[in-house]
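This document opens with one chain alone, in structure tokens, the form predicted on its own.
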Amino acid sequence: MKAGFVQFAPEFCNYDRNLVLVEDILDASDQVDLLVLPELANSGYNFASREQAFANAEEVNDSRFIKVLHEYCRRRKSYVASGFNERVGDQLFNSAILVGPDGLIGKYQKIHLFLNEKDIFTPGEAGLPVFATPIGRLGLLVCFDWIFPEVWRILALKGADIICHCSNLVLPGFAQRSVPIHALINHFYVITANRIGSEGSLTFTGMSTIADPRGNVLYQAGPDTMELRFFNFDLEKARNKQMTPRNDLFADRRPEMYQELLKL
């Protein structure tokens, strides 16, 4: 399969412009099975208030943004994972959505909120889904989730072949260095789609990264360039958890010895 990312700068609180921007980017792309877009790709990121974020959010069942992604996926028989400013009643979630040829497949609501996100969004409590699709088993994470190894391992144990990591990273290079390690220790592919540009006091670090199940960086984007990149993935490499002839990444686990994690 072919999979990759779009690195670009959504326009802050300019929903109509972002619809056109994303549609133009997708239409200009080559045929690809999976594309990953950055965090909050439909709205921008650095909100001054919860009210401002709410005014730029959508519900998944009534979203023009999702309709644009669906139309692309329908025509290309492709899949897109994207960050999404999600409204659920009077709550806001920093979500990631997965869209395919038949429409919205599912979503993940960000568990670990970063900085001022805590004043705006509700932490996700719906868990860590893995979606079985014709192109592979896909897991979703959002930005600051990068620093918590537990969520990566849960997705691996649920059978994820690829992690779609929608991001608006601002810390200098930390996540980009960690992504190949998460890929290695869980033996899956990771696509970190970061954004570029700045909003207020925040400057986004770009450097979107694709890593393979051996921890090799297949590609890393520039820090401030708009890019659309994709590569061939061999999913059998993600499904083979053997490290040596006598060591299997999952079979050698000792869950009975890890119970202390629940007590700390």
Contents of the next structure:
Protein chains: 2
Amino acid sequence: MKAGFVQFAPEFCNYDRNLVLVEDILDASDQVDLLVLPELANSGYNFASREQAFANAEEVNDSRFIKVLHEYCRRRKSYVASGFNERVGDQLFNSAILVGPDGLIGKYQKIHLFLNEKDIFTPGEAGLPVFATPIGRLGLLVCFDWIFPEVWRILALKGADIICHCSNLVLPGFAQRSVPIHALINHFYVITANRIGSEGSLTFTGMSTIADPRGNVLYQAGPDTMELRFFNFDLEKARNKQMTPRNDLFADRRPEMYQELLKL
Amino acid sequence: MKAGFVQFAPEFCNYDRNLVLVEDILDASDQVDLLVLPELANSGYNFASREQAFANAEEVNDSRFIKVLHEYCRRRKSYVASGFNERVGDQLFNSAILVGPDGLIGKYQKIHLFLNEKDIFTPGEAGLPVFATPIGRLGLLVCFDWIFPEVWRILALKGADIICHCSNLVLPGFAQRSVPIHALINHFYVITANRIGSEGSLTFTGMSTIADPRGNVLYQAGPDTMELRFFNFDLEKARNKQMTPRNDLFADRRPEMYQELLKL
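Requested next: the structure of the form predicted together with a further copy of the same chain (the form predicted on its own having been shown above).
Expanding to the full complex; the earlier chain stays at the top.
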């Protein structure tokens, strides 16, 4: 199967413009099974207030953004994972959604909020789903989740072949260096789709990264170029957890020794 | 404080020679607070049988190897962490020991065994200690533990400033690429002391690595050179878990979401 990312700059608080932008980018793509878009691709990132974020959010059951993705996936028989500024009643979540030929498949609500996101979003309470699809088992993470090894491991243990990591990274290359190691130590593929451009004092660092289950960087984008890239993935490489003929990364775990991980 | 590693080639199944070799290397060193030696530095690695390993093991309470390290530490008022082929009754453990000016401080018995080690050693059951010493809080890991993010995280949560990672690495650079990321995502120092040379079909990959709490590689040794290197460590950098003004790596954890990590 073929999978990759779209690295671009959503326009801040211009929902209508982002709909057209995403639609145009996807329509121009070659045939690909899975594309990952950045964090908050429908709204932009650097909100001055909760009210501003709220005005640029949608509910998943009534979303023009998801309709655009669904229409693309239906025509192409493909899948898109995207960051999504999600409204649920009077709450906002920094979510990632997975859309396929039949529409919305599911969502993940970001568990670990970064900096001023804490003033705007509710931390996710709905766990770390893995979605079994005809193109593979897909896990979703959002941006700052990169620094918590726990969530990568949990998605691996739940059978994920590919982690779709929707990002608006601003720190200098830390995540881009780290995701190939998460890929290696969990033996799955990682697609980090980062954005480019600036909003206020924040400059996003691009360098979207595709890593394979041996930690090889299949591709890393430039820091400020709009790019859509994809590669052939061999999911058997993600499903085989053998590191040596006598070492299986899962069978060799010693969970009885890991109690301290749940320490509060 | 100053800390570093000794990268050398223990002589296979030549206990007397290794005693002299280690003593000579340590005596020739400049003053340093902590040195880390490779895995199984007293015995060599690639045993043909359990009997051969047994004949080159010692108990910690009656060890000439530990006496050599203790004598060095006493004279220099310094600390050494070293891999140690440990006999406990009729069992063998692939251990790491920590020795200081007053003698043996403690040990760690390798939890995750690699390849044919499974025929020789008992997997460690004694957990993951962190030793509070006058030069800092030290955690011990051995070689293949590198691929299990759980053990690095547990040592961080238990307050380790520095991980002494005693190694005989043979895979092509995977661990050496990974330990700086373990350092970054846990905000501690890592010293990976790897060995050089060959034993039978195994060639050890050197490239001993010192990484700081921001994931910077302070130094990486050559693949086949004998080296003793150390650097100034600022332990405050390891104790400050702030990633941003509003993100503390420990306070931001969501252990209530991590239950699946203990899945067997």
